[in-house]
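We begin with a single chain expressed as structure tokens, specifically the form predicted alone.
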Amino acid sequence: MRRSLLFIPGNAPALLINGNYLGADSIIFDLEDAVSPDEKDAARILVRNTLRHMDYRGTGTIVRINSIDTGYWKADVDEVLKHAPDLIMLPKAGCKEDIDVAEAYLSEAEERLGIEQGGVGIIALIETAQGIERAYDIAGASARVKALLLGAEDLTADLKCARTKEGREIEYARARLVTAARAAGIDVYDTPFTDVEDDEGMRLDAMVAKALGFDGKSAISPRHLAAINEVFSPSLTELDYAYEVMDAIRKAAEQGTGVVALRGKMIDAPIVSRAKQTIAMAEELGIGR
């Protein structure tokens, strides 16, 4: 489960060492935007050593490599792949062919390193207009693609519009990514809220993302993680209703009743499916009955 994904600069050893104590479901070791060109080599080695020696104890590990139009990305893969991050994040994924290129090199590197073929998945970072329009092709390009993540800062620059807290400018992109991911049967994560000091704004932004269907939200500050985890976890009200739904279904089956109603509303298949999802998530978090 990934409710929260925290970006950590690959050249920040204190954060890397303490990553599993910060409260994120997954840590994103950033070798791209957070690292200047003259520090790429050092950051790559630091992330490699972190993956090799640190026990993240249930916290997922993701490495954002440099984009495939740079001279850095293959070296990023070569250094970190053997130490089995959960996912490689591919920035600026704009089309199926970008996934093909990345997958081909991942497969080559796995064979060369003698590790399991296909063991490390890809999370495609969608942050261009082209990527938004081709999101479904990207999502379905390979079995390695496990998730999409929206990158709104680069996207709005590409769209030539201002990035705002209200997020009206990314409404279409958010909906497009959720739809593409669901159609492809993979996960989808929302962009970070970049005002570190605005806790209420961040919470509202996370609630919007959850309402749209995102599985979780990325963050650039540990300060945001508790609220993100809370928003993307089932509330007690949601959980109680889910159990009521399943109890009503069970009682109807026992009584041989074909029509099931709860609180004056018909209980149909989508409602049952959502209830099952809520209960499964609660049980995974240890908050079920």
Partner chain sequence: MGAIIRTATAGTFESSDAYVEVGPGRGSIDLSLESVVEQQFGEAIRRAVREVLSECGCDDIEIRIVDRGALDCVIKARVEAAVRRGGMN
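Rigid core here is just the name for the largest C-alpha set that superposes within 1.5 Å across the two forms. Positions refer to the first chain, counted from 1. Values in this document were obtained by computation on a predicted structure and should not be read as measured data. What changes on going to the form predicted together with the partner chain:
- Put the two forms on the same core and the Cα of A14 is off by less than 2 Å between these two forms.
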The other form holds:
Amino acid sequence: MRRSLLFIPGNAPALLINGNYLGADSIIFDLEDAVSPDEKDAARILVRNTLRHMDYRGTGTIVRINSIDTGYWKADVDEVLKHAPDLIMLPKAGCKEDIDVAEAYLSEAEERLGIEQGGVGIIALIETAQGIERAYDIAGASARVKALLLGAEDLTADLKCARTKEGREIEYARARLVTAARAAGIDVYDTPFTDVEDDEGMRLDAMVAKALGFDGKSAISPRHLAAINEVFSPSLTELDYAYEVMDAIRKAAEQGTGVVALRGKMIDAPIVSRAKQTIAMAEELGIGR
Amino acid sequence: MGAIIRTATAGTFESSDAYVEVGPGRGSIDLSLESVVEQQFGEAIRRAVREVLSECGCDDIEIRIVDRGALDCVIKARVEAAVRRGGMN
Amino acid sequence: MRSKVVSSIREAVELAGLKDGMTVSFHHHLRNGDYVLNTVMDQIADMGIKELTVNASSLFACHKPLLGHIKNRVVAKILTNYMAEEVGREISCGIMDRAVEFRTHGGRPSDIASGRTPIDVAFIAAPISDPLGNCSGKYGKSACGSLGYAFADAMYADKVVIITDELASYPLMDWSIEETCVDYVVKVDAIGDPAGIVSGTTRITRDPVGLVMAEQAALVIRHSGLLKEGFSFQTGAGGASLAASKFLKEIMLKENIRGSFGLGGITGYLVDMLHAGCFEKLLDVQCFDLDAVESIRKDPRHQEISAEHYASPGAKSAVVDSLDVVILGAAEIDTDFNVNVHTDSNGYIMGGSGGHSDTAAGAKLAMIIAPIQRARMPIVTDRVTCISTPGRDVDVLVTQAGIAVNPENAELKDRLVDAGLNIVNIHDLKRKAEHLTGTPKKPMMGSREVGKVICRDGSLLDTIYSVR
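The structure above corresponds to the form predicted alone; please provide the structure of the form predicted together with the partner chain.
Let's see the whole complex now, leading with the same chain.
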């Protein structure tokens, strides 16, 4: 479950050591934008050490490495791979070939380090026009690709448009990304909301993302996490409905009825699977029945 | 084992971090430590530093550390970064 | 026109009849901008008077020159409620023959009123005064707002000297301290540096861990059973405490809860809560920032109170006894919930109770907010270096890694567990922190007594020893 994903600068010890207390379902150790070129080496050692020694139980760990067009990314992988982050985040993923390049090096590194092949997944950061248009190819490029994340700051620069709080300029990208991820059967997470002071704007932005089908949302400030977690948790209405669906299914099975209807609506397989997901998530959150 | 070639630094003076300066030694490990938790953890810190130096294969170094209450894994990372930056022969 | 104005501090000291071995007193409303304590002590030293007891409600970094007067024997004894590390460090090295007596903001006026700690001459800095000593902190270039800590000195000292940098025409209206108590008035160029007296705006923390704790703290209050119509609240000016009041304000507005009063050292955040309708009144013993000073001057709902009225254990009643919730800090807390706010991790004096133990004793819910470790020092220990506030008065510890409830308060624990908050055992917090930091070696303390912590009831709570 990743309702919220928090970016933490890879060279900031005070934050790294508290990563599991900030309220994020997953934390993203950032070796890319948050680290200046002359600190890349120190940051990857620091991130490796914190992954090795800190107890992040209960919080997912993701490392954002540098993009494959830099001289840093292979060293990033070499340093952190052994310490089992859940996912490696690949920035500026633009096409299937980008995934192939990362995939090949991850396999090589796993082989060299003697760790399980294919053990680490990839979360592709989609933040270019090309990436949006090829999102489905990227999502299906490898079994390692577990999720897509939208990066709207770089994307809007690429699109030559202004980034606004309302987010009209990224409506297409959001919808396209959700569709691509769903078609490929993987998760998809929304871009961070960048105004740290605007709690209300943040909540609205998260609600838009949830309504579009995103599984969760990334954040650059811990202040946003509570609202994100709340928005992406099953609401009581959703949960009640999910239990009703499951009750109806059970009753229908007991009575041997073939077709199940609830509130005048046919219950088909997708509705049941969605209800099961909602209940599973609620149970994980400790709010199930 | 090896000796540091040139002076280099790593880390910061911020709380929970440590600032590490390394340079060519005089045939051994010459460690000076200034720490806000010297009384409580001075020994533990020195032990951690020596551990990293040994892992890096370094036994000839002058190393100065200003510790602002960094956890062991942070100090070790800063020492390792400084040593790598300093280079060894 | 009658006048009590005398030409200089020296003349006031002479007229007051100050002699060797007597007690002088000061308040700390000018905080780290105060000029008065140093100016008066320099003058006294110059006059050759020795072996004085200084009863100062708090001592800040700006009062470092006092150390010189200890060394030249002008000062033989200190009574205070708080001592900043810049002064405390040398005291901890054992420069005084007699231990500093630490009281609380309520204990000090109680002991002054009862005669246990009599004052011969009180020197009261006042941002504005008329020639007969009706004075106030609300006006003038050095305005500091409330003069709450100075009332006991004015009422019970044998001689009272008002020191002001703004002389108003008689009678000054809206006075705090009235002429009936005052013997002499001295006009000086400046009683303090406005930049050090109040901060511009007190800002809430941006530290993510502080915000996490603040949010949990607000949830504890929400589910404590106390957050309802008539709610009363005090918080310190620390970053996480202020952030907690911001979250609390959001909850109160959302749930349409109208509290009764906000208490204490008042900041702009509590003033905001007053304006937003979270409280009907503010009771103010000390202003922390310009917003609070402006509010106490203009808003009749914002009332100055004396330290006695605020917290005295000897008064027939005090406001802390009607307080629902207080949020406090800690340098250390032990597994019995005893809190240390007097000494740092190396045993040096760096603070004091202030209103910590008064409000903890009075409030229905006394909450400590602290991270599980600060710069590698775990917050939870087996036994605090110094007991400032006894564990029996502390209900709950909020950290980023969970909330520990004092087993004495089982009802609160049940409520918080039911609310789904992350309730943990305080021993687990200690283990968790030490898992990160390692187990710290205890500082080596000397054998010389440098401080005595006097409990609200007058008994000795703990002794602070010298640092070797």
